[in-house]
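A single chain comes next, written as structure tokens; it is the form predicted alone.
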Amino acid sequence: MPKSLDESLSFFKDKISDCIKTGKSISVTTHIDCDGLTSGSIITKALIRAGAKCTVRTSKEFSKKIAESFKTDSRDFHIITDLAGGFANTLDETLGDNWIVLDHHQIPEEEKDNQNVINAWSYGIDGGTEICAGGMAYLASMALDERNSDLSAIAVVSALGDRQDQGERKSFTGKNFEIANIAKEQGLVEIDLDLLLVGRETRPLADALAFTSQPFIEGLTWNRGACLTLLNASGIQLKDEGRWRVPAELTEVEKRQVIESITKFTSGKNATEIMSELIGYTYTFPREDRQSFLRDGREFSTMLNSCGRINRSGVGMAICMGDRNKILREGEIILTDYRKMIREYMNVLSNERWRISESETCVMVNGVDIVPETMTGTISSLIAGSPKNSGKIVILRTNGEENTIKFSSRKSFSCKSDINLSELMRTGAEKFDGIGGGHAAAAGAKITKDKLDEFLNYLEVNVVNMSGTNKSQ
């Protein structure tokens, strides 16, 4: 019989205060991407201040390979955050019970019963949606001390890194709302609804209308020159005293005059899905200087991902545990580079067209040579995020590490499949000796080059000649 969500954080309480009084070394392990920097920063700083003798480590995925290493670790408890999904049987012939997995991932039901698991679908909460591993961390770490609420911000940056802003307006759900509450009630971020420009507190006005590609719109994403054509014309000032104006300096006369401009450039079309994308809560730590890529919520989870697809998370990791000297100059450039590498993978796969297929409910996308492993699930998301994709599930696949091809997939906007693609990606990936997992509307999984022929007729069964509401078999 699962725990209830108190009764677990209870647990690990003990286990961590058990470590603390018996000198025992704890070790965190976590993922790459935003989710997996925040949870693991905000529960290694809870252990720091707890007195824990306590070090911290990113991973791009889990596998027995990882679980196996453990064993010889000098380490004697591990924490994994946004992580190991599936593999509470191997951690417990390996570790024994010195472990913890805090995470958000849908987990096999028989995962549900391990207290070592404490995982959002185990107390009836959404993973996908009310709740990431940040928040978890978040909780774990209140559960220490509850003087560690100021991780609240953390959490929140945890969650828009995760794109759980899935409720009215982009605003959170459940247990995401209740955390940005806490750090709105402390004055650790100011919620607010504005337009959702990519930079709103560093971009100039063209370049952040540029970079913006969720929603993608056709003649203005990625052409600067465009955007700023269109901008002149609408009459706003764009400088003030010779400098560039940025989004957060816009009044609201002159954001109205800016979705005017956008309904009419795109002349109706796709308009309405395209406003629902461009207005939204937006979130800004008002401790963090203006004009600083840390000072929007949105910037800030970019920022994070950028350092953990490109092998920089410890720079990302620093940033989250308060790092901001010299350190935030490395970030800002990651940040640069990353923005830089994902515009040159999207016009590869825009030119190319022959590695792009498409049904009525897929688009297929061959990413092998172009798109680095690390970078599928960003990739994979704004393909999902173009217009033309809407109501479509997007695969995309690249080549990985040691023989193996590396899936991302992604339910574009307005998606209406039941497809659960968590469960599409574990059961097609245990199939043919592989793994997978992750969300309802974004999950990945990876299997042996030897596999692939065979892995992709299962896609093709299961998602491309599906109707929007059948299952996978």
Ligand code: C5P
Given for the second form:
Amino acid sequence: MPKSLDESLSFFKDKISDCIKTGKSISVTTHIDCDGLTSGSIITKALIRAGAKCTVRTSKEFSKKIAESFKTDSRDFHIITDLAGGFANTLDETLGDNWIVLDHHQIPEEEKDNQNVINAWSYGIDGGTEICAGGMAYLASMALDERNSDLSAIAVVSALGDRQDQGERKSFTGKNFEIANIAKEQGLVEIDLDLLLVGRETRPLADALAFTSQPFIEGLTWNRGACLTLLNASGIQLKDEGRWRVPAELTEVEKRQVIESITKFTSGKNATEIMSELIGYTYTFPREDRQSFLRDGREFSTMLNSCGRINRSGVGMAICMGDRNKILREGEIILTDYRKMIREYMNVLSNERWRISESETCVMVNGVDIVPETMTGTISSLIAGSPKNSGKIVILRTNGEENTIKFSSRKSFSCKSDINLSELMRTGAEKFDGIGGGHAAAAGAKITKDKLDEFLNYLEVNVVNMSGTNKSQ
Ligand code: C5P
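The block above covers the form predicted alone; next, return the form predicted together with cytidine-5'-monophosphate.
First the chain shown before, then all remaining chains and molecules of the complex.
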């Protein structure tokens, strides 16, 4: 049945109004990553404002088992955000008409006709770059009440967390651009061209440079001593009355000094790529305190990703929904722990060379017994961000719960392959009774351990030995 986005959003509004009128309780189920926590928070906040009876929970994936568990759930109506692509038939079977999915992942063609699936791709919107689940939830919240436009700020965080800042100089395009501008018009976000250092508002300059791993600058990334030496030599004043200055405090002249020093340090190697990743649009929330990790949109999104990845989703959702007291300290601790874990995993993976096998097109990384399942996406993104993997596809695997193996794949910067990773992962996983999906440039899959060799063979044929075009076999 052909439908427009507006028609679907008004269908959503009618469904929710009916739930509120008839006193039906609503359950929101969302993913644990930044886009999941933001989309879940946006829609939950809008439901609460509308007077709905609702609860929210997170899940690290969606499966037939989860869909079936809804059947015995005491809640009457289910909203699923950032999850459940490919499960429309199962949801129809288990819940009849009492569900809606708000999502942006690629879905099978036939699912686009299901009116309960409100997915970006069904309306010709690129869910990989133009809108994410947070944006879809924002549009749905606006359909409920235009006063929800303040939730646009959280939708900006979701798009940053899902790395949809893929326009020129890390700008937004499509719906994300529109939503970011709504937030800007309301004075909720400031958008500037700046140095993209991690911890712009919170970290001493040398630390910010050392912890910036996208781009990965050989010799500087994760090497605080080298960063300090470089910055001292550049002549920039690193302290102000005894306090370390943070990147957001640099003047334009000082920023240029930093850029020149880095260019000199890399002696021109990958300099263009490094600079194109290092300078871009920043999204600052002026209402958050200075030097708070919530003031910079990307840092906010990292904090949310870390919450989910270390099983503290509730903290992230509380912050998204406006909690700013004790919970902030918790968020800060989570962020520190998460970053420490990332450094540890990356160190082990680069020291234990046997874990990595490379071909011209692909880097396969074995993270078994090192990388926890919930962090495969973070680690595969980081590996793909390293200049030495530029142009390649990265596939990381690790062990999951219940005798499974989790795969996470990414296209690195300037990867020209037209392989669609979402198709690759879905087709491959289905062949071996697993589940897979995602986006063209970032996708995941899960299979049982006994199918590992066969799945690796499949990847060998379809990615490792491919040089260009591909159709999964
Ligand atoms: O797990 P990973 O971070 O590698 O997944 C990349 C993207 O693919 C994410 O957006 C995730 O939600 C999506 N994905 C999916 N279905 C799966 C696995 C991952 O849609 N079975």
